[in-house]
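Listed next as structure tokens is one chain, alone, in the form predicted on its own.
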Amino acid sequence: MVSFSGAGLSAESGVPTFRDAQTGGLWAKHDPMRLASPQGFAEDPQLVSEWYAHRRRAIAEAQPNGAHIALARHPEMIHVTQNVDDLLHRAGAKQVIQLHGTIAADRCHASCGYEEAVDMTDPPGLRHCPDCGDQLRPAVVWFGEALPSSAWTDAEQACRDCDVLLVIGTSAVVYPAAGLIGLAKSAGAKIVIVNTQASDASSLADVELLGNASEVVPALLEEPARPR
């Protein structure tokens, strides 16, 4: 089995959506646009920085849910997530892809090689690299840039490869990451699907269980106690 997760694996730990963050205080007159992207972040890196440290201090408040818990629980299941969070390595989750890179750390923006850890409960502000001179910015995926080749071929492996994808919290809207429930579906793997409404890829599931991934997850993975 091979988890497939999205924004609403740790929404109920109180981390929001890129989007649904958007819609009220300080951040709801820009557009997301200038905030994830290669030409706001020229045009405005302060700005941009201070969006990230935002989000930062928010993802270190939060703590990993029952679903994070119910499948780090599972050493063997390896876990492919779009999500740029560190909740599922919180919870002790070993094998973690994350497609679109991590919030956690900063990285060269001339992309030279030069990756840090950040401290997540007082971020850094604008900062160069010390190997060579450009800026630093998260090392997430912004828009219109490249999934990171490694992560993608070994999230396209573990989905050809897989008897069952576990996919969670995802509407299946952004590719290519999306595409890998189709993929996994052609190489004969079940899909079992956790959402708290139906989605893009709710044509493909083998089983749909629309609930909150919390409460799903844990009923689907963790063994019943059994009677003495």
Ligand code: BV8
Contents of the next structure:
Amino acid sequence: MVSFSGAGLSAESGVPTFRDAQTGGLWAKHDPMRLASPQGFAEDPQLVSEWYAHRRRAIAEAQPNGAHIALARHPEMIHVTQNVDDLLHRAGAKQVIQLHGTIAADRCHASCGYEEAVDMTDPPGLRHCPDCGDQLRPAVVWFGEALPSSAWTDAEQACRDCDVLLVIGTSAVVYPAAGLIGLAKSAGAKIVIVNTQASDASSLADVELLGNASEVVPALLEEPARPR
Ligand code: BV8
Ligand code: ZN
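Other form of same protein, the form predicted in complex with the named molecule, not the form predicted on its own:
Okay, now the whole complex, with that chain kicking things off.
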């Protein structure tokens, strides 16, 4: 079994998803599609830097929920995630593939290869790459940027090989990530969806379980109590 997750996996931990990051006061007037793009960063690097600092502090405050913990209890499972938070890692998950990078680090915008972890409780502001002098930016994949090739290759392989793809908390609208669900299906996997509502992946589901991830995922994955 392989898990494929989106922002709904972390929603109950209080990590704002793209949409509710907008309803949450201060940032409501900004478009996340613009902020999470090279164009947005070029236009106003300070604003983008403040948006990530806000999200980093929120993630530092958040705790892994029951779904992260249940997934982490299966070290044999590969966890493909669109999420940039570190909650699966903090829950102890071993095999995590982050298709859209990580908010827990900054990297060189000129792709010289420089990358450094950031203190999410006290996030840094704008600064320059010590190796090449270009700007540092969050080590996430912005809209219009290519996904990390090694993560993509590993995720494709995992989704091709799995018997069951457990799709958790994603609206399945962002590509090429969402394409992995169809790829798993065409390779013969059963598709089990956990979401609070229908999504673009619903038509591919063999089983669709509507409910909160922190309740449904543990119920699905916990070993049934052995009959005495
Ligand atoms: C690329 C990191 C090419 C940044 C993110 C037109 C048509 C089709 C595609 C495109 C198009 N125009 C452009 C594109 C491509 C574009 C794309 O797909 N756009 C979409 C929006 C149309 N994709 C890209 O740009 C990708 N790159 O294509 O590059 C290329 C190739 C070669 C060389 C150069 C370039 C890059 C995409 C990555 C973008 N980065 N994140 C950051 O976070 O700061 S994506 C970001 O938004 C998240 O990672 C997430 O994946 C996505 C959606 O966010 P959310 O809405 O918050 O989350 P989600 O969708 O998962 O929805 C939440 C779900 O959870 C819901 O279903 C809800 O019901 C459910 N839920 C809520 N609570 C719970 C729950 N479920 C269970 N329990 C609960 N409690
Ligand atoms: Zn550099």
